[in-house]
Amino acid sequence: MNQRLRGTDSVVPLKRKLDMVRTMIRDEAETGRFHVDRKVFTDREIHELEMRHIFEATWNFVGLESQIPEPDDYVTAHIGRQPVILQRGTDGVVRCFYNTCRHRGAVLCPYKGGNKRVHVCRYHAWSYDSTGRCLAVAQEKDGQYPEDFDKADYPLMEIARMESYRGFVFGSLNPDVPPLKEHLGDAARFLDLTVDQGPEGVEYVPGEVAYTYDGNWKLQWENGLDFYHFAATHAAYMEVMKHRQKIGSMEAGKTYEAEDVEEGTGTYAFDRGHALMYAIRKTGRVHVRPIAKDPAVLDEIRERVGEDDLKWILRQRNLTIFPNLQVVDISAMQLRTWRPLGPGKTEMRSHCLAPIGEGAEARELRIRNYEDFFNPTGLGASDDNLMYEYVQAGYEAEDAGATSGYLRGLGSDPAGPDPYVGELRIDPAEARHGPVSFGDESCFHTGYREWLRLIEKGLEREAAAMEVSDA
């Protein structure tokens, strides 16, 4: 019976899934065609494949080292469906454990974060120190355990891989991932531009916003790279900003661009699904930025990282690190992550990022700008969340065919080669730029290629393992 289940009844369905997934993405970008089947947003089987072969098989952002600066500090998070604890041990080493007791599996730490030298399970009181050692088994002496039972054999289990890049901590449940720096590639340059805004790096402004929306996680991922929607979706926000400037209740923007630099938008696509959207603006509400409040701060950054990096720090940038991280740096910095709860429900977590040691005036402006636009209570993100739900409802019309929302940018590029890769010192897989109204959609392609690559790789590995065990 077990042999039959491992053989024909299991390998064939895996190969069927593989064939199905390969039909979901029509990648013919070289001829101006790129389509995504609506089922990738609505199908529960595809959602399960995403969780197993994407979120639980590649690098995920887990947290910032600055969240846990002291021994025994910790925060909790998820990698896919798996709860984890990111903790700095008493020995000063940062580790990432599964957030589950080794005894009966209860979540060991139900809190968002804090400082604990010892975690005690609330179910049967097994206890563990901040380095993961099992310190005590409650009533062990009277438990009639086997003679060879030793609590030292039951430490908290660490995830397969954990690495940090400039204070951004990533984890993977899969040991078969490349080194983090290789995974990030040139997208790491834009994490540098985030971290370099303060001589000591960045931190979260105290407080976190967590919410859900009734839509697929890929809607958030796409939207963070989508400049095209801004004028339509956020028209009310733009009118509010114009009114504030008219009545003098908002400081006018200031540009730091050279006179010969043209306004425009552009995108960079990198390997492994990462992408960036940038905007160069000279008019409107530009550079009402906290770091620009004090000329001495700009001078310090310029001296530390150079004129080119300062220029890009001051430009508007939306960075996506596939599959679960976006850093949005406009009038404030937002770091947001998402966790799929189903094909039509997503959990969002959002923080305001700031340079460590930022001055009081700049910090106040940062918080006000952040509150203005981001999160469900802001003027912008509330629009986005409603659009996600509209799109999710529309995608239920599966017979309407594949969507065509991936074609902007696939025509000829009248602006010519991208002029900025040299000063950024990057070599992206693709680079496109155009006028402010350009709104490139081809930057989504790299994420869908990685989506397909990871699911194909996972299904092929599972099928190969079953064939070996059946031989």
Second form
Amino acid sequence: MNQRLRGTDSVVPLKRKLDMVRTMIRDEAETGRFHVDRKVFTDREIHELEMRHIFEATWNFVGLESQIPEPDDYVTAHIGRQPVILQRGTDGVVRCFYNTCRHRGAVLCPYKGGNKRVHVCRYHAWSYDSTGRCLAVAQEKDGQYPEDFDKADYPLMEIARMESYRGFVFGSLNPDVPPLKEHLGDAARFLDLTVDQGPEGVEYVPGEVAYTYDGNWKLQWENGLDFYHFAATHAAYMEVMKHRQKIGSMEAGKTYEAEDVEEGTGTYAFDRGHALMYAIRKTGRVHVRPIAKDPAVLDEIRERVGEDDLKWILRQRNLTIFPNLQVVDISAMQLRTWRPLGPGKTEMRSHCLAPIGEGAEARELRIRNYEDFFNPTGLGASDDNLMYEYVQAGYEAEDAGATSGYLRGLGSDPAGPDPYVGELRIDPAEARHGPVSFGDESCFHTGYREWLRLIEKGLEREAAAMEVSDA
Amino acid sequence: MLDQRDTDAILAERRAAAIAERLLATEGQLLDLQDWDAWLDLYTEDCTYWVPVWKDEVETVSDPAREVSLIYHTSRLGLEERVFRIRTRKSVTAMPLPRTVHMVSNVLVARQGEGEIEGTAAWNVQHYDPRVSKRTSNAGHYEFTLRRDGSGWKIARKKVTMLDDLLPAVIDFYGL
Ligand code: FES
Ligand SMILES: [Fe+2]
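May I ask for the structure of the form predicted together with its partner chain now, the form predicted alone having been displayed?
Next comes the full complex, and the chain you just saw is listed first.
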């Protein structure tokens, strides 16, 4: 039996589950309706389906190559529920292994990261080199192993697929996924706009912030694309900004937009669940951007990637790569990734992203800007985190029926066709733009379509395999 | 026999410890009472307030210019803004505010000089959130520098190291 077809379901419950998930996403965008059932956020069975058929069946962001620059560097992570090691081998090749010993399963590497040429299991001391080869089975000779036992048959298990896009490493536990480039589609252009901020790419500023909130992972995912909540949820933060300007404690914000450019916000939705939200601001929430501290830095970027890309680098961009990566670029760049711990609990990992080789002054400004807004201690994100908890608690009111949080943007667009896809060199599945107060919600739809597609595909595959083995 | 110099040193050390203990206990009490103005008044205007991030299993970040902190303020303005934000009554993190009990112990003076006392302490904050009817606790270590300010003493530097590196959804000054 295929390793992906684990579990004990028989065909009937699988078909019941299929019917259940199909009723949960009501996708009638053409007629102006799109609903997501409350249970999608609260139900334990749905959570199990998500773990098995989404997180453990499609490309997940795992880490940055720049986290492990040297031979034998490694970091540990999870893909879905499963622990993995992202390891650069002595041969310089990056691989992703399940973080489990081939002998009796102990976690091989209990640390967040480090440098190891050889991993020795703490339990019975089997050892593996950094390319995954099993080097030694302790006391092998005296072990009365079967004749055909060969330690060469017990390397660390590599996950099914691992690929990197410009230093962003993704892994899939399921072999049946398209090449990463195809999976990312034109959403990759917005990873370009992240990576291209430095001639050598980007790195994490040391200091990962990990936290949990008592809410579903999709609340973070939606929020990262949600411009609508800003004025209300972050009203206190906006007051602080005004106060800073009043008492002169903050350098005045700055727009990088040309005079004839109109303010506004918009979204792009891509296939396979990815989406982007952008803002073009000349007044209001504008910031001094760390990369703009030094004109020579902007010149270097302009020369390398051109005026259009630089212009978009200086605009607010909130990118979501389905299902577990967001890169937010505004006063600082934040990379956040998550893993669901249950339908009502999510573990977040947040990083300050920065161009490699950035100047000291810009770097410090970046770090302070990042701390100011993000994380449980930030003046902005802490409000978001609590809102996720309030939404999660509210979703328990199952009998209150469908919500209406996916409708903005479904009407006709008075602003006409999107003016930017040409200069961005993208061909998104959908594009919508409007004034700063637009607050599109239709950019979430692609994620729910991908959500349903993956769960359907997983259940159908399981049902087909059941029927074969029953026959 | 103890000579005068010894007894002076002992007394000075006791005096410094008593000042530090009193000041830190007062700070905890003012936070518990949510008397923010009096709390802010315990800090010098040019104070440093620093909550570092755990970099790995054993080390926290050590250079706020090049590494991420949870909170890093280099003047009282940063703390004043946090109070200001709560007082806008527009932050859901403070509607309602949790109730807290601050406990500070193991106050040790490491150095004392003309008008300055440096030392360390351990802290525990019990934290009850009426929003979810749940009690949690935070704990950690303080490093502090106190400075004589006129006739009294103020906090010139405080570094708050949290025990945990997997944090709750919200952490602010009143819970540290
Ligand atoms: S479990 Fe690893 S050596 Fe036995
Ligand atoms: Fe937000």
